[in-house]
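What follows is one chain in structure tokens, specifically the form predicted alone.
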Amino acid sequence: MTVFEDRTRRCQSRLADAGADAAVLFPSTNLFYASGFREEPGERHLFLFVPSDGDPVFVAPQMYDEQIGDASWVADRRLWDDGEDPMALVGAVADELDLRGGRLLVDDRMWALFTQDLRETLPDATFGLASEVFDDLRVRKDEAELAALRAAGAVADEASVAVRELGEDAIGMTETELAGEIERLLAERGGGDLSFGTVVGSGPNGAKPHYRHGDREIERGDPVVLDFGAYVDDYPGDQTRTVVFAGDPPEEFERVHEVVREAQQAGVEAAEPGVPAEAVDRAAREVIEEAGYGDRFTHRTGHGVGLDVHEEPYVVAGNETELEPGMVFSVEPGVYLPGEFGVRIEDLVAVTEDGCERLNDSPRTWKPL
């Protein structure tokens, strides 16, 4: 049995427990997780029906037959040609699997066009979200997944060290030019697709937590927020460091950087089995609040990481989910002073039997190497 078939069989047992008759998956990480077949969403109808009992069934365009056959353990592929009505085939599969009046869990990221077509074709069915079963399946990573995440962390670490070694050479580069250099370094060290749009926030741009990069030139003394990662074996890296490539930083910067570093360390030290996710957020946030910057920490402390770079568990106030071995998430507190600078430090951690393992270990200091 392949790892993908094992995951599907575990999904089926949870479907029954959830009172659902089937999951209906769409090109997404859930589809890859269960079938081994990866594809981007497109305008053609492509579904994987996973019934609570029996074998799963693909409904897919004819052009995908060989691709699915090569990638997936699922043997049953019902194919339609351009010019045919794919929903007629969906209806036939629903009849065969006795799903017309059932409860179906559709992929959370299925486009509205396709969920609407399912509702129109199966008007007597009721619908929920596939996250009811997949979140619990995916939140604890197995050893192969952890190995891939460690490898992605190592790629990010190596790129982090290399970009910091630019020192004076980074002065005068635009943020976009430096982002391109980071992406080149990630690729040279074995990274695949980017985990997300690379963040290079220099000077006042670093005070914008979701800023990407632009045409601003990096100046001497600028704090620069660097947030980046790349996929390795289908799993993403995600690391943030805040550095000053050359020159003297603003007067308040060193204090803020030390506060964020201590907050990040407190969050990492709080992560262990049995602790609610919100306790990690609280541990990091208290350090920043006690230093007087509580109102400048404007986002959650972290997010789960797996096939998606943002997934469960979310490290945020109100999340009482107890941490378990195999859970992987970021710890990334930040302080943002509008018009001046920002500081964020981020590592991924994996919960172990008695604590947690950092998946990143590049220097966290702000000084150039």
Contents of the next structure:
There are 2 protein chains.
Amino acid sequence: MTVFEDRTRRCQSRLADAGADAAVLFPSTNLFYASGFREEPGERHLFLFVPSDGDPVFVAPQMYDEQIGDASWVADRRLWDDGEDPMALVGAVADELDLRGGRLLVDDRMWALFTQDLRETLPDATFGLASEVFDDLRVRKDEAELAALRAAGAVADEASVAVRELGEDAIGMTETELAGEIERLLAERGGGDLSFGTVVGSGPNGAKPHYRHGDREIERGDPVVLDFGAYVDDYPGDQTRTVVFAGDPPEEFERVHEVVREAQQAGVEAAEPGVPAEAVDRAAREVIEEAGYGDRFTHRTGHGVGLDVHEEPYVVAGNETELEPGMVFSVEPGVYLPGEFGVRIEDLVAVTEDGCERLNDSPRTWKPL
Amino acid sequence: MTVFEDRTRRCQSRLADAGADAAVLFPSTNLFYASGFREEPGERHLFLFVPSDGDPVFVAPQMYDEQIGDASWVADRRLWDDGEDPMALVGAVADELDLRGGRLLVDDRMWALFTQDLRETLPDATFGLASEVFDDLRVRKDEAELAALRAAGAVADEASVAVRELGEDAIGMTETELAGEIERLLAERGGGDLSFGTVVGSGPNGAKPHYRHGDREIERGDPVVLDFGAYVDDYPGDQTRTVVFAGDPPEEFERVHEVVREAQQAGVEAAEPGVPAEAVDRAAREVIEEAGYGDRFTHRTGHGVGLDVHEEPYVVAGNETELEPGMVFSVEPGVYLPGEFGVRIEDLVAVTEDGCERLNDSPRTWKPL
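Now that the form predicted alone has been shown, please provide the structure of the form predicted in complex with another copy of the chain.
Now the complete complex, all chains and molecules, led by this one.
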């Protein structure tokens, strides 16, 4: 039995426990997790029906026949040609699997376009979210998954050190040029697709937590937020350092950087089995609040990382999920001073039997390497 | 009034015509089209409520405050912090705009995660899709949009010629290496983000229409499907050529390539105002059917291209949408011989007053340049 079939069988036993008759997946990491078939979401109807009992069934465009056959252990494929009605196939599958009056858990990221079609074709069904059964399976990583996450962490670490070694040479480069250089370094060291749009936030741009990069040129003394990563073996890297390439930073920067560094350390130290996820958030946040920057830390402390770069467990107030060995998440507190600069420091950690393991370990200092 | 506000106002007048009380957008090209704010979908609740009358309202994470303020003309932002309940804000906005019993058109690509939350928070509302009002606005491109699409077409054309000039040097490169070279060429010529994962399908891999690239090395005489593009000024390029870098291709290849080239030409010639989109599909398909390869052309002839690389109008049997000036779509017939090779040729075209304009014009021959 492949790892994918094994995961599907475990999913099926949980469906019954959840009072659900089937999960209905579409191109997503849940679909890959269960079937081994990976594809981006698209406008063509492509579903995997995973009934609580029996074998799963694909409903897919004809043009995917060979790719699904190559990638997936799921043998039952119902194919439609462009110009045909895919929902007629969905209706037939629902009849065979006796799902018309059932409770269906749809992929959390399924487009409204498709959930509307499912509701119209199966008006007597009720709907929930696939995360009800998938999150609890996916949140604990197995050894192969941890090995991939460590490898992705190493690629991000190596690229981080290499780009910082530009030193004076980075002065005068635009953020976009520096992002291109980072992406080249990631690829050179074995990274595949980017985990997300590379962030190079220099000076005041660093104060926007979700800024990517632009035409601003790096100046001497600029604090620069560098947040990036790439996939290795299907799992993403994600690491942030806030650095100065050359020159003296603004006076308040040194203090803010030290506060964020201590907050990040406190968050990592709080991560161990049995504590709720929100305790990691609280530990990091308290350091920043005590330093007087509480209202400048405008986001949660972290997010789980696995096949999705943002997934459970979210490290946020209100998340009482108990940490368990194998859970992987970011610890990334930040302080943002609008119009001036931002500071964020981020490592991924994997919860172990008695604490946690950092998956990133490049230097956290802001000073030129 | 900005172009974005103007679009929103036109959307609002159509909402009333459609019997809808509001559109509810989330990070998508519809959101960018109406607000000027661009973001990738994410797990945080971020909505734009566009009522049929009055001013739109953002419900957004606090951390996006500055970015939305910089990017959008929409001034009303209701912000929530990580750890707070965003749906409480949604409920308050629904009360203010009197939407609780209304008909709401949700973004077609909104994740089920969010549509489920909307249904739970607003149990008396009914739901449709935002495409009901957005598609008809977006499908006719204005002059600025056409200029961006031409520029993206030129970047793809230039990269296509440049990569083909590798000639003998491409022999022995892996598909993945060649994809990297194409992506470098696109960036060098002014392309931004890739329109989609670059396709380099050599030999039998070209017979899988949605294959990307892998470790296979290009051999002499291999037919290679090259399908790629990059964004310029927010609009994507998308072009396909099937080429041989060096050596003699399989005997049947020359014949299949000529059939596909003629089919593509027939599709382009059929594109003019007043004909249904499906007529373009039929014109291309007839050429392939007459040549005896009908069952090897396993997909529609094309898709609309705009802010999304796949959007209306789809060039497919059953789509009776009448073509109008300003519509832009791909014409990309293909023939796929499993285990042997595939051939696809694709240009984007823009419908004009009396026919159509090709947005790509790099050589369509398979022969080395």
